[in-house]
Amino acid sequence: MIGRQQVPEELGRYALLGIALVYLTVLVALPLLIVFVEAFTRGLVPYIASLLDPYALAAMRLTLLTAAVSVPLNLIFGIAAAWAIAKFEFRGKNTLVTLIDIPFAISPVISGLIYVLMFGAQGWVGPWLIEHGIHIIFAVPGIILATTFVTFPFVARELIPLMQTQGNDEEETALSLGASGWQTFRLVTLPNIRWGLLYGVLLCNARAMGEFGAVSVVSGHIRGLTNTLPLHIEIMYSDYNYVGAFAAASILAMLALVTLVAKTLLELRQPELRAGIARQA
């Protein structure tokens, strides 16, 4: 009887595994494969030429610049917010947690539109900015602002459950032994959260480089000036330059694969990080 019961259970496990593999193959593996096949469909030389196109290089530089500014800003904010929420009790704590989740709750296009309404030519402060020669919308500052807004929850949401799980015992011990607040953070708190911090930064950077909706609204699609790599891909595809579009897309795909591998390594590296992520989910 026991053997007969085990057979349906095993069949059920294999069926669920098969469904999962088919689902991932159709939705993830095949699209990635198609990207690389289409990118190299005319050979290596056209592929390299597409990546060395001045507009493609400008899009890559702007994408890297945007990530280089937005990720450190979100790193600082994430650490400060997680520290305050996990280590202290204060009025408005639940409100702060809710505000952190706002970018997850609204469409990126809406977030980009918010910045247009604030800083655009007909926005709340747009006329004053234009009068003083400050350009935010349809310029690099607007792209950085929109990307920062869309990505700012990632670091905080990884650190908050991790810090809450660890508690305050080690920090309180360090303070009782005469350590300053900065020494306690640098020598006690930071080493304990380093893997969760790297995990959050990794996800934040991946989203910053691949963001499309919010950036599309505020960029103006000016070739060579305000087009990030995702916007450049859209323009190339609309112009029927499929090799150029898929060549640029292959760069983002490779970044996604690197992010996936690094994410897996970080999860395996720190057991408490995995527990914190499970708690957050």
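Rigid core here is just the name for the largest C-alpha set that superposes within 1.5 Å across the two forms. Residue numbers count along the first chain shown, from 1. These figures come from a predicted structure and were not determined experimentally. First, how it differs from the form predicted together with its partner chain.
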Given for the second form:
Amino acid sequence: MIGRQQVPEELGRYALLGIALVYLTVLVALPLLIVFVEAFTRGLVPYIASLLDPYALAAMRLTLLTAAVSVPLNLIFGIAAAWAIAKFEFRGKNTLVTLIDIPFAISPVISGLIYVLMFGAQGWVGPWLIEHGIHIIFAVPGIILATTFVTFPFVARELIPLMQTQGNDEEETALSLGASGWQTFRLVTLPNIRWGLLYGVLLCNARAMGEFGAVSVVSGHIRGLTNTLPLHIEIMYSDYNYVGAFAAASILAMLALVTLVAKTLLELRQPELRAGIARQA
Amino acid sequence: MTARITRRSAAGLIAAALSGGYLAARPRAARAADAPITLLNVSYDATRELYEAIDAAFTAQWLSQYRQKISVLQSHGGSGQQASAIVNGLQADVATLGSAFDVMQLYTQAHLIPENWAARLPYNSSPYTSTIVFLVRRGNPKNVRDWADLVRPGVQVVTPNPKTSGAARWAYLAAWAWASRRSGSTEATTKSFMKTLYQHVPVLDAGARGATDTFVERGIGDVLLSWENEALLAAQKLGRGMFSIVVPALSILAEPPVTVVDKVVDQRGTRRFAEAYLQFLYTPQGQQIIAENFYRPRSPAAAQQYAAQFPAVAQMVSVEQAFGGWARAQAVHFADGGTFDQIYGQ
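Structure of the form predicted together with its partner chain (previous: the form predicted on its own):
Below is the whole assembly, all chains and molecules, this chain first.
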């Protein structure tokens, strides 16, 4: 009796697994593989040469710089916002939650345009800034601003449900035992949220390096100065330089893969993370 | 509370942006004599290869003549889009765009250049010309020879959207000019030809490079209405013998203009270099590079040397002559409710 029931259950499980695998192979693995195949169509030397091109190097530097600034900013903001929302009651809390979701809800192109409308030469504060030699859009600060805007929900969104489930009990205990606010945060809250935080930071970083739409609007596309890797890929592609385009794409893909591998390694070493993610889900 | 948080974080953002802005401001030419001078040339899609060559030659010449290093930065995109970026504050020292209409925006939208900008350099500030030709597949299987053949049943035409693409506007005007010069033509017959023509267009791409991609890479269509330089480049770079160029009996004289952006060069102190850069385009060496990159040079010497590269167009009409200038052409044909809106999508 028992054995007979197990067979259809297993079949169902394999069927589901099969669907998931085929789906992932067709939609994710194959396109990713094609990126690498195309990058090496002419061999290793053109591949390396196109990566050592000064414009490609400048694009990589800018992409790394953008992520290096916007990810820490969003880390601080995400913790602060999640902390405020999960641990305190105040008027306008729902408004704040909605505000955090805005970058996910609106198109990245609009995220870029709002900065043009603010800091552009025809915008609100743009004329005054430009008069004083300060350039925000069509320069590096605009790219960082737009990227930060587009990626700020990632950390907060990871942390809010986690912190809400955890509740205030441990913090209240710590405070009642005489810990200061900072000690409570460092010794109680942070260890509790660290895996969710890490996951949020990884997602935030992946998007910060890959963002195209918002950055494209504020970039000005100055070669060697304001092109990020995704923009550089598009330019190479429309220059009919396919090796260059796919070589740069392979670097971007590899940056993402490194992020994922780092996450997997951490998960393997720390079963807590899996538990943490499972709890959020 | 919310208001306070929001205000505070906004202040923080602005502060961060300001400090970043100072760091990222490009070095001013006036600051140090030995610091390299940078010029930003904001141009359209098709000129990437051209200005790469021009920049290298100009900076080398300036270095040997004045022992001073100039580095020229490039930005490329759709011509209309690039004009709007300059209007919105992209710090272009020089603008080298696809049509006079787009350069005019720098005056009408933001007064970045004087009204008489076109009179400041020879040939209406256009150092080269180009025209619209047909790119067809190997052996010209549909036997396309002239504009009339484009509306034959079964012929598919690829051209970008005139609302967003400079090349598409030139192509549209060329087709219009041909149709309105047929014997016995009236405005109604011209419009009806244009309407049929655009019914033969399966995809309207946003820009010239996108349309070339559709035709060459995706294999869509029998004819690509293309910049001559873009067609020659595509025919050379993307597989010799795969395509051939058909020159129609009538086409349009495209005059992509260049200008110094006065407000920017005066603020950055780069006028001298920007002007020299544009004048270089008119020198024998500049004209030579222009011709090598498949644009029709202005100087008779270069034109003669490269005559074989540029097939003669029996009748070449200009926008001034056939449409009374860019401002009028834009208002009549491409503004909201203009002839393009009338013939397309009804």
